[in-house]
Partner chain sequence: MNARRTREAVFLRWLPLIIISIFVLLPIYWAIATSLKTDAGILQRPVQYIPNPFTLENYSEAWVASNFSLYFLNSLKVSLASVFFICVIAIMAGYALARYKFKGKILFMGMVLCIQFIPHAVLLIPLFDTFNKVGLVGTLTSVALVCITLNFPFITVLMRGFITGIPYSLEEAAQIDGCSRFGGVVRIVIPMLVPGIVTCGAFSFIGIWNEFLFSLMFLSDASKYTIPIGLRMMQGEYNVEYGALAAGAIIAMSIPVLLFAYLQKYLVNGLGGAVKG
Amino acid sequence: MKKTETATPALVKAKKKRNLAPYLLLLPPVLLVLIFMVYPIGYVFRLSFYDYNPVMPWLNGFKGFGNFVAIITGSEFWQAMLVSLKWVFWEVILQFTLGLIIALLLNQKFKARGFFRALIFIPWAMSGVLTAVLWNLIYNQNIGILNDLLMKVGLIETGKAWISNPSTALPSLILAELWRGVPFFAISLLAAMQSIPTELYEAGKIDGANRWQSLIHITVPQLKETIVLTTLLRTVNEFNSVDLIYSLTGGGPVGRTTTVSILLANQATKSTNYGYGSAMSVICFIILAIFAVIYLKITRFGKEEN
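Let me see this chain alone, in the form predicted alone.
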């Protein structure tokens, strides 16, 4: 009886240590998330209710919803939003379509398949600034390879300034970003295709299904979760895209490539009106959050089909 009494405190202490260990292991990542994510987001929300300009500190102070009213009632934000919607729509649609085609091709058995799978990853591994330098050389009016090829085949007579022309600037940027974004869909969809049971295709052949019918009734339904997740992630990513557009056009010419993200970047680097920019960030955050919830609800992400 005495042995049991003396052993009990030690057992309780050891049990407490075991229960505490998982929380101690989780503490470093939790602190990192709080420091580098939660605090900055909270600070942006707080700053959105203030006038804050480090260049003119005497004008700083609480403004309430003034920044939000100025953004919503002004035309600058909505013009940039329209450009953002065009940008996101064409990027996600084209990237997904080409990515699916490439994934289907790379899923076939042929020689040097591993080499081509590695090759398709290269554009995705390049930074946005480096991609901008590359496409700036391609689009160059005097020495660009695009103008050279088009002149050789007789489609144009003189070189064109593709990213300086208001009518061609946005399509040119869409093409450049398309080259960089297609590998994301190709790699993600290809990885998902590897998990599709071959028995499904064999059963389809027995039932007389051709390749198109197998794609529509087997491949695409099996890729549903991956398609929903990748399109959502890419939509958010493209909506927030800054590096390529800023490096190539800076939002010009005459605002034709000024997306909301570029407008935000200009607020930070040129106007230094951080309160106004923070309010714009909050509005974009709310818009993306609402879109994500509705999109996941409509697509029934994570729910099995009946």
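Could you please show the structure of the form predicted together with the partner chain, as a counterpart to the form predicted alone just displayed?
Below: the lone chain, stripped of partners and molecules.
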């Protein structure tokens, strides 16, 4: 009796000590997130209710919802939102479709598969700025290759300024981002395809399914989770993407390629009206938080952790 009594507190103590270890190990990342993410976001929320301009400090002061009202009643934000929606829609649809085609192609067994896989996935490693430089060299009216190729094929008669023409600027950007973004989908979908058990296809064959039927009835349903995950993540990525647009068009011409994220980045890097910029950040943050909640619900992330 006495023995167990003395043993129990010791055991509890040992358990407690062991339980402290994971918290200590997670302390550095949690601190980083608190200092460089949670605090800044709180700061943005606070600033969004103020007039805050480091260049004109005499005007600084509490403004209530003034910044939000200015954003919502102005046209700048809504125009940018429209561009963002177009941008995200086309990027996700096109990247997914082409990514799926590539994954299907590379999921076949043939010689040189490894070679094509390595080759086609290269843009995955490229940055937005780099992609902007590469495509600038293609689109450029004076030194680019696109005009020459299209003229040779007979699709156009005179060279076009693809990036500075308001009607072609956004499609040009979409193509460049497509180039860089496709490998993400191709890689994720191919990996998921390779984990589909081959028995399923054999069973399908016995039931007389042709290639198209087995794609629709076996491959796609098996990929469902990956598709949901990648399309949602990419939606958020593209909504937030700045590098490529900023470097290739800077949001121009006449705002035709100014997405909400570009507007935000311009607010931060070019304007000093930080209160207004912060209020816009808050609006973006709320929009994405709603996305995140939906995302968490659909994918039920972390449920297996129990």
